[in-house]
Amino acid sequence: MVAVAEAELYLPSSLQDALRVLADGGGAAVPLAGATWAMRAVLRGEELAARYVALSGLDELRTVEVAADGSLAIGACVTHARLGEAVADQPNLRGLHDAATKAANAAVREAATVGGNLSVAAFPAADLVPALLCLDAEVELARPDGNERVSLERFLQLRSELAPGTVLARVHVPAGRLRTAHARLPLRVAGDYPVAIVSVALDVAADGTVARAAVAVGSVEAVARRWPELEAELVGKPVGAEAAAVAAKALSATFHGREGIEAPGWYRVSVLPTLVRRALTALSGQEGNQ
């Protein structure tokens, strides 16, 4: 049983005033966003922080802007249901919204964030990470002394060691004429977690095949990350699931997957090219580079 101390909760007047508070407190204070992982900290025996810094409140980190050439950025304390809202109506932008809408749960995807989901390094099932791998998305880090870009790849090495008073601003994605989609394989035991997430975006030429391939995994290793063999074999060949998933059953042992109470590290590799085909196929659905 973990004893549950009281929290300080500071509320920021900025970001500015968040970052002097948090770099300040030496990794005793942490920042807070949505709340929804770490309400669950004593559940998961983890002992509640001594100081939160409340970001949520922090209008700079609450706004989706949509370039005119359709480049995003995307306020780390925007929710999952203000985000899904936010691209809707982009076409190419599909699997984003998808990875976005069908997260979790509508109660948690109302109060759930953007920075929160690409922060835990111990939550590995988050939708959002290999959608935006996929769209090859940069993070902005602030930090009293100034803001620094850096890929999502990179971050997500970097986020378990980050100093104190260096907090995930924006996520940053470029425009691109891609077709997208978003796989996901939730087990009524996990809850609304998904044992293995699959996420494509595909530049595809006008004679139907494919220009360039991302495809990036989730929850089944510890960290999303991207794969490269397959991408490999999907470029120069037509869009086809059928294919794809036997290109994807092919190449599955370049994973090794984790080992969870809600399903074996097996079991999470053998879905993918099932998922693989689910995400093509619904790429196939989708007319044209957009």
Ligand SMILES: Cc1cc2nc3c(=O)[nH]c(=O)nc-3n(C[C@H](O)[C@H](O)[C@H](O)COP(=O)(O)OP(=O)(O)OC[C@H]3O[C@@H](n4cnc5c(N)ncnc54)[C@H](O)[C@@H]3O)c2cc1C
Given for the second form:
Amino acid sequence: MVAVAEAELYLPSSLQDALRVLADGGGAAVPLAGATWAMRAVLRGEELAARYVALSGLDELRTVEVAADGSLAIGACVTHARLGEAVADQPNLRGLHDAATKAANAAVREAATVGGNLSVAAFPAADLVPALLCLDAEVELARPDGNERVSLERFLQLRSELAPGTVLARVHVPAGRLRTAHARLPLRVAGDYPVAIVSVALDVAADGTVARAAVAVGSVEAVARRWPELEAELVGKPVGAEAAAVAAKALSATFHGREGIEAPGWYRVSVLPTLVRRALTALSGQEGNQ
Amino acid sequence: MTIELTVNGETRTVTAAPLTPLAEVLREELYLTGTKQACGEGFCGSCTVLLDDAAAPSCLTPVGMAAGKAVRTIESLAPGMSELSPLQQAMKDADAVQCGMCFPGILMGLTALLARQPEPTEDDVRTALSGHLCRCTGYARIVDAALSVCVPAERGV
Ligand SMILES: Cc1cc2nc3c(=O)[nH]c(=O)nc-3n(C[C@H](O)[C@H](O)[C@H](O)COP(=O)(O)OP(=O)(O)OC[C@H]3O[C@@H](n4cnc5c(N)ncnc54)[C@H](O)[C@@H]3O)c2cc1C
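Switch over from the form predicted on its own to the form predicted in complex with the named molecule, please.
Complete assembly follows, chain above in first position.
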């Protein structure tokens, strides 16, 4: 077992250098970004890695690029605080903005990164996961022999078994004139993990009806996921918070809430209609593509 | 391992394993005991310091990642203890301080906020305080005292 006093920290000169050291290290070397999850490993009773490869100093992973069409490429080491600033003026990304600026607390948001938030398989309450799931985000994985893009949904399945030398390098968010919202329920505002999260992205047609709906739920089950039954229910109707909450209530049985010390499973499921109502209320005032 | 840090403007060399929490190094190696270590998991805010002017949970910051960054602790707000910073003075005047465990962190969190946003709203102040747990009292005097130093002209300070 590796003690804190024995764990090594490697500061790579480039992403390529990091990938090489991670690949050479086999499973003994792991990426380190904001360190806000990794530094709590001992408290969780987990093993430390022998070697940590610090990615957060790599400038190539710290930019948010907005293309002319409005699509985004978010570097994995962009912190929650920087992401919030970068998307503050994008009316179609209110949901992502709220996820980045309401998660955790101010000091943690300055350190915790997008890549770290998406990479922890054992963390069901990650805010950015549902926010990005409902935007159809893709993840760019970097390996010593090249990069590959996979859907975020696929990455959530792959993330605990990534081959050594694989790093989440960027998150790609396609352009879309959407209305988006992120409703989360922490039991106290003081940095608690949310017990349930509902992120919504709607494409609203000129006649005011929903042309396309994406709803993602976080923290209720072990891994965040889309809610296809509710999405189907929203399409073709006007944006309506009450009707959506009623539909959410009828469809909540599709979730099996996870037990946790801050809330039992049934409670997480029972707050979903309220969070759906809040999300829909938040985005009903938005301009979107009308 | 030898690590060079810049703490409160001075270069300090410490001997520590790179994953040691910065809070522990500040307290145990550099005897800067104003920084408190309470929850050890980033929730309570008592270990908040500034890293390159941004608030940082020093219990979750590996000391090896603080190398090359400017670390500021509570001790830098009133160097020499001669004169308090305006924020400290406001807290004193408002009688906002009780046991003092959370206070160094609160002051560093608010110092970071005011540096970035000299005229915050009450909501901004409350948001900045949301990661700081005070178990003695409410936050009302702290919020009022923080706001009193923000816009001197309007608030007559
Ligand atoms: C007090 C507190 C409150 C919090 N509240 C919330 C909250 O409300 N909502 C929320 O979403 N989160 C919350 N968090 C969790 C926080 O967001 C995570 O700790 C953080 O997202 C992890 O990011 P990091 O950059 O610090 O990751 P690290 O700790 O550096 O890394 C975490 C894991 O991800 C791996 N990793 C990191 N980056 C990459 C990469 N680019 N490629 C591959 N693997 C990688 C590492 O190997 C490690 O296993 C909270 C944390 C704290 C301390």
